[in-house]
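Presented below, as structure tokens, is a lone chain in the form predicted alone.
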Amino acid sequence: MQAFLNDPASNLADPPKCDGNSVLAGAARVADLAASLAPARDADGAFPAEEVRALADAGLLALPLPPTLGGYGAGGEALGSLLLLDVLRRIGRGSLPLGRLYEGHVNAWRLILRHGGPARARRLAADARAGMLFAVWNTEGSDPLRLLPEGDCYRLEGAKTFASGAGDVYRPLVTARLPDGSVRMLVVRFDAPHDDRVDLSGWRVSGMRASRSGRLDFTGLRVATDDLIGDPGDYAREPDFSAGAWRFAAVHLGGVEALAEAVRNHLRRTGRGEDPHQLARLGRMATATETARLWLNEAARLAAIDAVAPDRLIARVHLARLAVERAALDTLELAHRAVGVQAFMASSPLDRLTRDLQLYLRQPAPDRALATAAAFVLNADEPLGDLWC
């Protein structure tokens, strides 16, 4: 990615200056809008279209782009990663489904900038600045996506499942398998509605309903060589593949904060906040959320430093991800104890927040992540307390 950032051919006449305060203020406005609309979005097949437009209006779809492409470069260096973390956390606080979609957009751009090269990035950046949402779709079912050479282009056969934003994302980055078994990334460019390719019937879940996740059939679509991103195997290349987990964990943390805030509002409204047992629960929630934030801050900072050894970085990010999960599980239990039966009523904001958070926490292989991190700790030469100093 650094080579691209230094490419003079990519320079804009007047690259934007990144004002962190204005970026965070824009994220807060989007989060407030998303929170106000979240109850209405809690329905099968829903999609937060107005909220995505608000992301674009606030410049947040361009946030991960470098200044040379009209963005702010958030995520490409240590301070930018901390800014991106706070944006993801704020968006997740407003709506976990919107946070999931936005994190996918950011993830796609991380891969495009790392592996796509200057020409492809310049071409695609215009779409992001115009308000198009990107995504990363990798999950497959019984009909995996295949990339078949056909003359001077390729033909796609197969589908992706659990594709968040299916039908509303017009620039998904997907993985597909070539006849030789290798896996390539490519960006599929939809320039017209394609609901006829979308099947949402498999996404009948209690939470994250507004993410509009489903199956999308790519069969028969043709893609040009210029749509391919990187080399075979780049999608799963380490440390980026594992170290990027801090971004979805940042969205999780926003959901944890929203849940704790809902409990605090309930205690204030009902006059139960002075009860010492309730105060103890609220204090434990505050400790859990801040502990998770501190873990994530350091993980995000290290992830932007190329000199950090991959195994050290991956271990830190794994532990940060699990610290957020632990904070979420503890906060869920404390919230239900604090509020009681009212937390499970459909009219309560805690009901939706709980359902969204419990589902979104289910990310792949948490046990393997813990074992990998623990193995690094076991075999490291430094004192345990100095492993990430």
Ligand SMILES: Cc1cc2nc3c(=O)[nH]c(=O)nc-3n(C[C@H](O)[C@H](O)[C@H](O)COP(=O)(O)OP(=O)(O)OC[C@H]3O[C@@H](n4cnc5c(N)ncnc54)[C@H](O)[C@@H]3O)c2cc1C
Second form
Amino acid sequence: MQAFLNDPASNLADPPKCDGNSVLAGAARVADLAASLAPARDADGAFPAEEVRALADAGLLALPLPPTLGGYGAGGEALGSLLLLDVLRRIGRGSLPLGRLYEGHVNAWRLILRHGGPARARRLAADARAGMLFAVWNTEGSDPLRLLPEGDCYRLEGAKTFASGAGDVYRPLVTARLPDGSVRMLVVRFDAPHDDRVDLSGWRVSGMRASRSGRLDFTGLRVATDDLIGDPGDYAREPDFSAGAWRFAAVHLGGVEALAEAVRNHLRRTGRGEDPHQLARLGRMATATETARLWLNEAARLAAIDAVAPDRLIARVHLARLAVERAALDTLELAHRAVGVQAFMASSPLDRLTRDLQLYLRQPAPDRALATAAAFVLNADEPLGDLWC
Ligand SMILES: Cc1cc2nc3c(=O)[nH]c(=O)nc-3n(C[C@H](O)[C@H](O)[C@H](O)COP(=O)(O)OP(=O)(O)OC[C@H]3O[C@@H](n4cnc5c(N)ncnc54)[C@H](O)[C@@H]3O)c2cc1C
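In place of the form predicted alone, the structure of the form predicted together with the named molecule is requested.
Next comes the full complex, and the chain you just saw is listed first.
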């Protein structure tokens, strides 16, 4: 990452200065807008287009870009990572579907900057600065994406599933397999509507509807060698692949905070907050959310420090991700017990917050994450209490 930041050819004449407070204020504004529109977005086929425009207007689509490309460089070093964590958390608090889309955009830029090289990053940065949302689409089903050499370019065949923003994201970074079995990354550049390639019939879900995580068929599209990013195997290269999990967990945490906030509002409104059982539940929710935030803070900080040993970093991030999941599951239970049946009424904000959070919490291989982290603990030389110092 550092090598690219120093690339003189990528310098903008007047790179913006990163002002963390104004970035966070912008994120809070977008989150408020997203929260106000979230009930309307809770429908099959919905997409938060206005909220994505607000992300662009607040400069947040440029947040992961280095200053030399007109961004703030958030995520590339420890302080920037903590800023990014707060932004992801805030957007998630406003809307988990929007947070999912934004996290995908940030992830794509992480991969482009790490593996794409300066010239390609410079070209794509113009699109991000112009308000285009990026994404990472890796998941696939029975018709996986293939990259077939054809003369001096490639032809795509196959589809991606669970592709958040399908049809509305014009710059997805996708993984595709070459005939020799190796996996490459590439950025597909859609320059016109392509709804005919999108199938949302499989995205009939209880929550996260507005993330539009449908199927997109790439068959017949041609891509140039120049659209390929990095070397074979770079997408799953560690420690970045596993350590990046702190970013989706940060969005989850925003959803947990929104749920706890909704319970607090309910208790105030109904005058039930002083009851000792309700107070105890609120206290446990406050502990759960802050515990998750502290875990994530440290994971995000370490993930930006190159000197941290990869297995230690991966273990730490896995545990942080699972601490957030635990906090979320505990908060869901406490919220439902605190509010009762009212929490399940379609008119209650808790109903949507619950459905979104329960679905979005389902991320790949949670058992493997715990086992990998536990194996690190088992084999480490340090006393248990000093493992993470
Ligand atoms: C809202 C939403 C948006 C998404 N957007 C995108 C996107 O834009 N791009 C993208 O690429 N993907 C996306 N995904 C897909 C996502 O990355 C994961 O593929 C998906 O969330 C996996 O969830 P899962 O619960 O099925 O995981 P799984 O990994 O299948 O886990 C399910 C259970 O099976 C266990 N398990 C896993 N592997 C094994 C095994 N080998 N043997 C035994 N047990 C096993 C797990 O520990 C867990 O208990 C999205 C998902 C969601 C929910």
